[in-house]
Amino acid sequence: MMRAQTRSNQELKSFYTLNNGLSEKAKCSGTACFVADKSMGIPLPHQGSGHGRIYCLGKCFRAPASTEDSGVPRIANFSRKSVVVEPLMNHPYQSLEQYIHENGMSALKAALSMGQDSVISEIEKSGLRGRGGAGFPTGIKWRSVAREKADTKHVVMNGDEGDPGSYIDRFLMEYNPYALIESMIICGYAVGASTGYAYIRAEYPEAIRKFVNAAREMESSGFLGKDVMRSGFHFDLTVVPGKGSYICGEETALMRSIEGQRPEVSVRPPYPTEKGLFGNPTVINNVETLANIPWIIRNGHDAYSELGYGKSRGTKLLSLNSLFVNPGIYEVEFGTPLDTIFYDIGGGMKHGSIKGVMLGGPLSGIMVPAEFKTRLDYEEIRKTGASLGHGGIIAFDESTGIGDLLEHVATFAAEESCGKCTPCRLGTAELSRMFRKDSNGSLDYARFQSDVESLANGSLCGLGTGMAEFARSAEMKFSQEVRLCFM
């Protein structure tokens, strides 16, 4: 069975800032936006605090951009072995008719066939990993979760793609929805998991129409519900809107959010996999994850990790910002050096020179020119004080002050931030604070060290962590600036 889910009029209204939906004409505020209106010299307003902004609209290829902008990025592929997830944003699937006649629903009769534990061998083989940002591998999670002894177990899609500079998930879920319900309907039989749940957040509506069409089409033509095939296995899906909220992308507040109850993140162990969405055992995988399961079972791990680099394998979606020459969505193979990527494939900057790039996302360490010879590997990466995350690419140039950056993306996360731990809860609002130009308070430099101190060590998700990565990569790699805003 298929259904879309509703939410209950007694839900706590204020933690979401689009109970009533995405505004017609309303501008978008992400982080892609905030440098491409500095690049232009567009006055920006006091960003203050509150409620109603919006983070993201996934059009970072056009940035600054608004909902009333429409057009599409530009999406090419530079593996140089084999293409993986590209194919599928080739162009928009119209129909199920033409997904199949395409090679679709090909894996999933395949695993099936191959029975469950086969299935699970081929990820855990193929080396790929969580593409959400943690890199986390995806074979390890699907066994945890088969090894579960339950009645109930569920498959949970997270496209509740948050971060500002970042719009690879948007294109995969509007442009081919069915690839990714059969590789949700694949994990589903490989853990013996009967119910499946796509969350997709209230700033792609385009999205989750095409999910919701899309998954009407497969249960009408027997690849959703009951007897999935004609092989005995039943899966049911579900979708559900998110109400705009970036901490929604926490898995356990994303579980929390599903389950109506209000989307704090939950401390761990438990982790999903032994107690998750209502309390039973959850694979939880982002879109992209999932885009890569076909290929693999129609392909096998061998052909699939022999791509990439260390144990970073396969290739990696990466978005790049409006700044750069050529800005869009590249599938590249891991290994490829960050300066192939910035300079040869995006092009380089519009205007000016890199002064830093942003990878995964506001919440995470700054790169500059210096370190571009660093490939793309989430552990070189990692190396550097930043993280590759989701694979949302924002450049920005001399224009972007540092302190107004800081102000932006501390304010950003203290918008965001759940409120449940209280370093996080306090310690993002006292940074925006901080960098404000109409500060009327002192600035103290010890304090700001101390804040980024107690934020990395004491806040409970990422959101907390990330923000003292961002601070601490900003005050290393640009320390006079950071300092001459002390003074």
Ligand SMILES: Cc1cc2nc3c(=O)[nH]c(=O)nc-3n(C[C@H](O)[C@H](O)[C@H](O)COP(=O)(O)O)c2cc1C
Given for the second form:
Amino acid sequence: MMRAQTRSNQELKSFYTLNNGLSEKAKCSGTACFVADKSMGIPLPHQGSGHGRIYCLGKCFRAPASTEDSGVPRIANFSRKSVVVEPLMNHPYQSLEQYIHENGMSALKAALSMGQDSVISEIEKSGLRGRGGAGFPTGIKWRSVAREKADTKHVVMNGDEGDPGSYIDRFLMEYNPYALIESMIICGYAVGASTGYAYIRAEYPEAIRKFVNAAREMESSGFLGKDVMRSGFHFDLTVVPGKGSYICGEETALMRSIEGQRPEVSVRPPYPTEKGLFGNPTVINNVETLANIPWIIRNGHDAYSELGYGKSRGTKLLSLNSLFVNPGIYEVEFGTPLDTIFYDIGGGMKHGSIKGVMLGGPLSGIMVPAEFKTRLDYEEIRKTGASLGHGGIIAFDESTGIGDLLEHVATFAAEESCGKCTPCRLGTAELSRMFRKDSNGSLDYARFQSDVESLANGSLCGLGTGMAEFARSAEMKFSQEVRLCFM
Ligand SMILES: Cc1cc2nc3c(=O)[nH]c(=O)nc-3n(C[C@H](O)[C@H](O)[C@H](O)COP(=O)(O)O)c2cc1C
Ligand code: SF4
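Starting from the form predicted alone shown above, please give the structure in the form predicted together with the named molecule.
Next comes the full complex, this chain leading.
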């Protein structure tokens, strides 16, 4: 059975900014739009004016953007073998019939005949790591849920894609929802879960619409719901639209949001694999992670793990912001040097040169040109004090001042903090205030450093620690510019 969830819990309305959906005329306040405005010399509306901004519409390829803007990004493959984008480069799938015509739903068919254990082994041996940010091995996650003895288990697709600068998942959900639903069913079969939830952010209304339609088509053709492909396996899917809260991308907050509770981050353990959605063992995977599954099942783990570098196997989708000569979504093999991505694929900057790059959205460290020989690899990037995150790449030029960027990122973090830990609740707001132009010289370097220190050590989740990572890298890599803010 396929359902689209509607929620109307009055008490929680204050937590979300898009309770009534996306307005027809709204400007995006995300980081790609922020740096594009700077580059084009567009003055910004003052940031510290309260909660309610839309932080990313997933249109960073044509930033600055608004809800009225349309258009599609450039999509291309630069890896030796394309795992994800090749069939999608020219067109989105228009119907289930077309999807079946091209691949016959062959991954699901193969998975159902391979048996549960073999499916999990394939994913384990492929070396696939979660693409949502943390890079956790997908096979281990699936194996943990499969081992749990429970009558009810769930599969959750994380389609919240909250990182400003990232529009990878939006494109995957709009262009090929069939493959994602196929993956969720394969996962459900492998781990023994018969219910799935697809959580999709409100800022992507087209993705929600396409996903719901695709699920209906798949149900009426016998791929979803009762007796999937006459295998005896049942899998029900509920599509849950988000309501405009960044923290709902964090897995525990996301599950509380589906349950209709206040979407605060929970302490782990217990992990979602043991006690997740509604207290049941749950696999929660990012959209792009799921997009890799059908190819791995169809082509085998060897073909997949032969691509990549170090512990980062396979390929990664990256989205490049509008300041690149060639903004777009690119599939790149892990191990590719960053300068190849920024200059050969991205074509460098439209105006001036690259001053810095945030690879994993605003809540990650900045990388500077001297570090661009680094390879695209989770571990190599970590060594520079930055993170790959989800791969929403935002490059900025000389027109973006580091003090302004610190204010923008801290304001974003302050508005999106779930408020559970004190260093994050107070520290992000304090940093945002400090860097405001009208702060009347209240900047205090020692205070800045102690706030950052508390965020790094006292935050429960990646929002607070990501803010600290960003601030530390700004301080380390643009020390003169940051110190000038305090004079
Ligand atoms: C503040 C915060 C925001 C997050 N936002 C997202 C998100 O928008 N999408 C996503 O897939 N994962 C997001 N994550 C990571 C998820 O918590 C989780 O690790 C991921 O969905 C697991 O899937 P994966 O193993 O396939 O990557 C976020 C994490 C944090 C700490
Ligand atoms: S670090 Fe911030 S967003 Fe994360 S749990 Fe703590 S208060 Fe919430």
